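Here you get one chain, nothing else, as structure tokens; it is the form predicted alone.
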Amino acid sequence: MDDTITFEVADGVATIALDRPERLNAFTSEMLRDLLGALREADADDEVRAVLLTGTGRAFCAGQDLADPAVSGENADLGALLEERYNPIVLTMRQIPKPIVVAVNGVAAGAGANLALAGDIVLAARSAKFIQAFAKIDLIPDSGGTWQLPRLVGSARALGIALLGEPVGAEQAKEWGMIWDVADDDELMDVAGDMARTLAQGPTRAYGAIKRAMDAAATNTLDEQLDLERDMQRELGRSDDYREGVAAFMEKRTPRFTGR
């Protein structure tokens, strides 16, 4: 990785930070490559049982850096950039069988907003804002934006957000169901870190199954979803963590999950 992404593991949590504060953590092609690498490293590391994604400085991410050669010039292929960089990140975030907490520490604009919303639990600083600025430069919301926004806030609000490009404040985002919760700016990382560490001690396999089941429900029929729940429950019911969870419940103690 170059110096625009930081990665560290402690207490079962892989903390990934976008670290280009002088450009409000705006993405370059190389930065996106390294973010994908960090996510895949967290996925492959058995010691990692939860991921915390955040930004450094006063922004989470201002979206794509429009000065990046990948998007500037007459021959720029934005579709190729999505295919090779952004889309694999969104798919990886959804497919990683470990919970991803996103701490939005400031403005999240464009693709930065939509990558944040691809997380499993999104916490925002009270001063944070989500901005879908694509239409202002003759583009559509990408990085999963047209898929996520209607499902999170409904089609009427999603269209208004995308067409008008007006900032959505953290409190409004919570009220609309776009994010999980809001924290005071100076408490955000403590709250997000505590949540990630709690998840890292939980039943990791069940968390992964919950993610898969929730995403599948977007396109499954009820019959298909019931079959999926049956199959997942059968598999989880044979796990060490299920037996530990039941034993802890019966013995009135805190379970000691191992992720197996």
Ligand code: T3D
Second form
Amino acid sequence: MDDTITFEVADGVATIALDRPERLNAFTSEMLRDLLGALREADADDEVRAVLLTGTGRAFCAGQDLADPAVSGENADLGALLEERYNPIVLTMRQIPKPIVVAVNGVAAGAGANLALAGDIVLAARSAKFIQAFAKIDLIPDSGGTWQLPRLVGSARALGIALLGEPVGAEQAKEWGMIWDVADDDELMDVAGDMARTLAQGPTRAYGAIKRAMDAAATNTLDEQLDLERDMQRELGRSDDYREGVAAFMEKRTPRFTGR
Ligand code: T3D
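Same protein, different form: I have the form predicted alone, so give me the form predicted together with this ligand.
Below is the whole assembly, all chains and molecules, this chain first.
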């Protein structure tokens, strides 16, 4: 890894920070490679039960670094960049069974906004804003933006946000259902850290199944979804964590989930 991503594991939480503050954490190819590596490391490490993704400095991420040779050369192939770098990150974020909390500490623009929205629980600092900056440079929202936005906020708002490219403030994003919650700027990391640590103590098998089921609902019929719920519930009903959850409820104590 170069030094544009930081990765730390503590209390069952892998904290990944985009760390190129002098460029508002805009992505270079190497940084994208390292972000994918960090997500895969978090997935593979049994000690990690939740992921916290954030940015260093005043921004979350300004999207693709527009000065990077991968996008600024005459023969730049933006499709290849998406295929090789951005798309695997989005898919990995959705496929990792561990919950991903995103703490949007400042502006999130372009692919930076859409990678934030690929998380499971998105918390934003009150001063943060989300900008679909793409159309301003003759591009479409990528990194899953055209998939996520209409699902989150409905097509009227998604189209307005994408066509106009205007900043959507944190409070507005919450009101529209784009994100989970807003915290005061100086409290964001405490709130996000507490949430990630709480999730890390939780029933991780159920969390993974919840992520899969919610995503599957985008393409399943009701019939198919009911079948999926039945199959998942059958499997979860045989888990140690299910037995522990029920026992703890009956005994009025805090459950001790193990992920088995
Ligand atoms: O290859 C492809 O294009 C395919 C993939 C596309 C994915 C994408 O993400 S496309 C969208 C790329 N992102 C943008 O278009 C956003 C560009 N940035 C901005 O609009 C603004 O910087 C912000 C709204 C994010 C923040 O504005 P502000 O006023 O708070 O800060 P600033 O002064 O504009 O930026 C601070 C510095 O960061 C500045 O450098 P300087 O003047 O101090 O030397 C600025 O140029 C630099 N910076 C900000 N964003 C980028 C960037 N440098 C390179 N690439 C950036 N995306």
